[in-house]
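Quick heads-up: it's one chain on its own, the form predicted on its own, in structure tokens.
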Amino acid sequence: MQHYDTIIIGAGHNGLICATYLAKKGQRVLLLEASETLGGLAATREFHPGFKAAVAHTVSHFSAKVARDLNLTAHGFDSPMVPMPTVGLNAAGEHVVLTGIGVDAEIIGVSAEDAASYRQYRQLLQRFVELLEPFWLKTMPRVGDTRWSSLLTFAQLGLKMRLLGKQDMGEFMRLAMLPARDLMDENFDSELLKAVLSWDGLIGSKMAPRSPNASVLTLLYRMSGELGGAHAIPSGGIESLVQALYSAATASGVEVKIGARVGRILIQGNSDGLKTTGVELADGEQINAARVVSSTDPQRTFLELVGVENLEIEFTNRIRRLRCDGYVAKLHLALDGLPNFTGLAKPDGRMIIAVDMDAIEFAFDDAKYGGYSQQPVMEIVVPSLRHESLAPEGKHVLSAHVMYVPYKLKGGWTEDARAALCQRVIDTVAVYAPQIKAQILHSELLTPQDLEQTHQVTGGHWHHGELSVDQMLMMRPTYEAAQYSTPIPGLYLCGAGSHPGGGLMGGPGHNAARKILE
């Protein structure tokens, strides 16, 4: 029987990162992926002959430290990247456009007062981004942990907060729990600008502008990194990041197997307690290892792969209560040419359709009761402008994240229901790009249920669980599993359900590897 130091379940970007760090320290590592492609939600797939796209269609806060540590540039990943403008679309072509990075970001399409307020807003938030940024790549200790390393982490956070000064420290404490709507109303008059700026605090979550549940913390998380919250598409596409991670992993000695679905994690029990001994694949093959690291979501890890018979009832109940129903659908359009959006010379940016925060709030209300909005809000990119191989010559791909599409639709996700939503989304895009319907060669709409089935992620949730105050930092995903180790010796977590969370950032994979190597 084969034996490894570490088996990692799931070859998304966090699994690849964790595997590479461990292999670089001399461990024999096996990385198992159930599907035939690597990258998880960042995997590029053909959705129509000659047309390709990934669910994760941009990079915004991938860790520069991870890129340096794994020497991803040498493996084909271009970092830093050129940021895309973010465009708040207006049907009349009177758009709000954000360009640049961090405190140097600029804005057009708003009043002089809003432009001045935006500069002050960015400067303040940048201070808070710098406060939190070091802690995204640290294990956040349990409250009450008195070990020296844990006390040092808390001391570092406390010191950085004190260095903000009394006024800004108080402002940070106030803003951290503030609903996005209050933050925007305090600073701006333009309704379109408010909607655009609140977007990154809300997308991928079960929250709306009025939700008082840490959307500002989520916004600060997404503003970390070299791009300062701006989005980019690498010159080689999202695929180039996945391929660079795979190349770095194999160069470090990681053994990767695709099409290798894990049926269960092997747990051995005796008078001394339980311990992890390896995995059993779906075909019955057993592989032994000193430890197993799961980059799949916590509910799938514990309830399906470990089994409740190996868990304490209180821990099982906490895992069952994790909120992980996805709220984002994905639209792909194969287009016969470049779409023309009213008022834009070229659709080479991240375009947001949300006329105001009420539009976002009302779409959330519809989803909350099991429906979807007739005026959907969404984020659109045309990735083939930055990566030509995604479409045949002269053709293009439109990729959209459609917010507030429930995992459980009232009446169920029938083919008719899916087709109706797809048409509704296309009709909405056509308000801003009037000729686009005539350009559509093929359309594909993936609901959260589709994402669950395709990518083996419970609820189809991007982040493997809500990024909310009770499921963040030292409580992510829950007590006894929030520091990457778990109640079962030899079993660890390294996926988006762990601190700091989801998105193409790499923190969970990096942090889990550090924990294992302690």
Second form
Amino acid sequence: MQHYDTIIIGAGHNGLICATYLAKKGQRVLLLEASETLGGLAATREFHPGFKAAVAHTVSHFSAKVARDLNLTAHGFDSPMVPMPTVGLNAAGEHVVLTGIGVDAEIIGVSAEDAASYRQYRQLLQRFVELLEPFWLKTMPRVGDTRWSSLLTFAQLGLKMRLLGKQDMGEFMRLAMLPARDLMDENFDSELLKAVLSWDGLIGSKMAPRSPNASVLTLLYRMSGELGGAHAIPSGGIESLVQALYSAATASGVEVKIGARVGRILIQGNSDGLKTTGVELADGEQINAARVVSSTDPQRTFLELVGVENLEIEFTNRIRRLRCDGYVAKLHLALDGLPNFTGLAKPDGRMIIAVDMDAIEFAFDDAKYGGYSQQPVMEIVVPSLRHESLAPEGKHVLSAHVMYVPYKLKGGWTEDARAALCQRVIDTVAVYAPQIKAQILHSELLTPQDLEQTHQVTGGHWHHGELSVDQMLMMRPTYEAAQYSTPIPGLYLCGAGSHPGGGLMGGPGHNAARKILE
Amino acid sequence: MNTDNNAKVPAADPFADERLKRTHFYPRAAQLNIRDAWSAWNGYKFADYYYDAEYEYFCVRNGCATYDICPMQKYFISGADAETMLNRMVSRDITKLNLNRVTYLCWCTDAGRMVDDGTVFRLGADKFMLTCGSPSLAWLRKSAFGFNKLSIIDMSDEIAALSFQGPTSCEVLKQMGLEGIDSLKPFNIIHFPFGDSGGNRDDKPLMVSRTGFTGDLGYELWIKPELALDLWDALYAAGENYGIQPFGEAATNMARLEAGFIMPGMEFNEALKTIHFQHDHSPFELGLGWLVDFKKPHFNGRKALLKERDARPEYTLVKLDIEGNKPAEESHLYSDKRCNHEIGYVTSAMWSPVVKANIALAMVKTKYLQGDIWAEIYYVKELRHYSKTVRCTLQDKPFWAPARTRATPPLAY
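Next up, the form predicted in complex with the partner chain. The previous block was the form predicted on its own.
In what comes next, the whole complex appears, and the chain from above leads the way.
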């Protein structure tokens, strides 16, 4: 029987990153992927003959440290990337356009007052981004742990906050959990600008502008990294990032196996307690390892692969109660040509359809009660403009994240329900790109339930669990499993369900590897 | 509105939902409760005593007596996952519990703090009955999450249960016609035909377990509610010449203290009901370390309990033999006679008639167990208040554990 130091479950970007770090330190690592493709939600797949797309369609805050540590440039990932403009679409073509990076960002389509406010707002937020930056790549202290290293992390955060100065520190504490709505209303007049700026704090979550919780923290999380919150598509597409990660992994000796679905994590018990000994694949094959690291979501890891009989009762119930219902659907259109958006020379930006914050809020209201909005809000890119091989020559792919599409639809996700939503989304896009319907060769709409099925992620949730205050930092996914180790010796987590969270960032994979190598 | 008509109809009881429920034995118990001394347990009207607590206590110790345990919580836990689910919940190894056996055990939170204690009856390969003092369905449901082949049914109201305790109890059951009862060993279960089932030997609606909460020879009788009063009548008819008498909470409390059994609300708080995080207890604090089986690879609270076993708990529940004859109720304990240094407190105390000693259960800081223990006792004599400080001696064994409790067959009377 083969024996590995570490088996990693799931070859999403975090699984790949964690595996590579461990292999670089000499561990014998086996990386198991249930599906036939690597990259998890960032995997690029053909959705129509000749047309390809990835669920994660842009990169915004991929960790520069990870890229450096794993030498991803040498493996074909072009970091730093060229940021795309963010465009708030207006049906009449009077768009709001944000370009550039960080405090140097420029803004078009708003009043001089709003433009001035934006510069101030951006500078303030930038100070907070820098305050939090080091903590995304740190293991959070364990609740109640009085060890030095934990206290040091707390002390460091406290000191950094203190160094902000009295006023900024006060503002940070005030803003951290403020509803996006209040933050925007305090700063701007343009309704479209407010909607665009709040978007990144909300997407992927069950939160709307009026929800108090973590939308500002989430925004700051996404603003970490070199792009300062802007999005980009690498020249070789998202595929090139996954490919670079794979190449780095195999170059360090990681053994990667696709189509290898793990049925359960093997746990052995004796009078010393429980211990992880390996995994059993769905076909019954058992593979032993000194430790197992799961990049699949916490509910799937614990409730399905570990089994509640190996867990404690209150812990089990905390895992059970994790909020994992996804609220984002994915639209893929195969287009006969480049779509023409009214008032845009070229659709090479990240285009947001949300005329004002109420549009976002009302769409959320529908989803809260198990419906979806007749006026869906969304984020659109045309990835084939940047990554040409996604579509045949002269043809294009439109990719959209459609917000507030509930995982649990009232009446269920029938074929009819999916088709009706797809039509609704296309109709909405057509308001801004009136000729698009004639260009559509094929359309595909993936609901959160579809994402759950195809990517083995509970609830189809981007982050494997809401990025909300009660499920963040030392509470992510829940205490006693928030430092990548779990209550079962030899079992670790390295996925988006762990601190700092999801998005193509790499924090959990990086942090878990460091914890394991401690 | 016709007010005349209204006057004739008795007004509906506005407090109907708030009133205490009556147990299945209530019609008989009420008749014998000549002092009308009722209190409540789990929403049931429940006798504190029937005639006189001390008299009832002596009946338990010298004859036989019944204690209505209908208000006790009873759960049927069954299905292919039942054993696994229970075994993960409790700290003893339930896989070792044989068919028709009962075991005393406790269950803890993840942090190793005691949720409750109780007994588990193995009624089949995958059927168990769990009994405990207070409602535990919420915890059972939490513990059951993730087990699919499992059913948990609250049988508390569906089973009539009567504890029958005292040295003559076996004799009375024999007189009642329970053939073979004298060969039933402690913690064993046996089923008997009863009532209409006389002709049909397979119909055995009466379950008897050799269990109890008095430390004496005794049994617990379990039957469906329709047969509750018949059971009572048969038992009282058979027991007439053996001094049968119902006993209430007060006498139970005396008997259980002599036996060294702990009582919720006195020796321990249920962990899920305390607000302050240090006001609950671990099995080690309560002297129940023997209920924690570390040979079992996994059970709830194992990690925390292992840590506490090695570090020793801050407090330990001990048995004290106290000088003099004044019960040390609610006394504070000191390491010196001048009461300068407090080291613990008494949880239950009494003058024990059967041991002829002044006994108590007490929580004492573990690190002071080796030294002197003094109790400061306050007492009243004809409205005059006095206090005194007396020496306490640790007792290892239960104050009272006669051989007759465990003898099989029990002594004949």
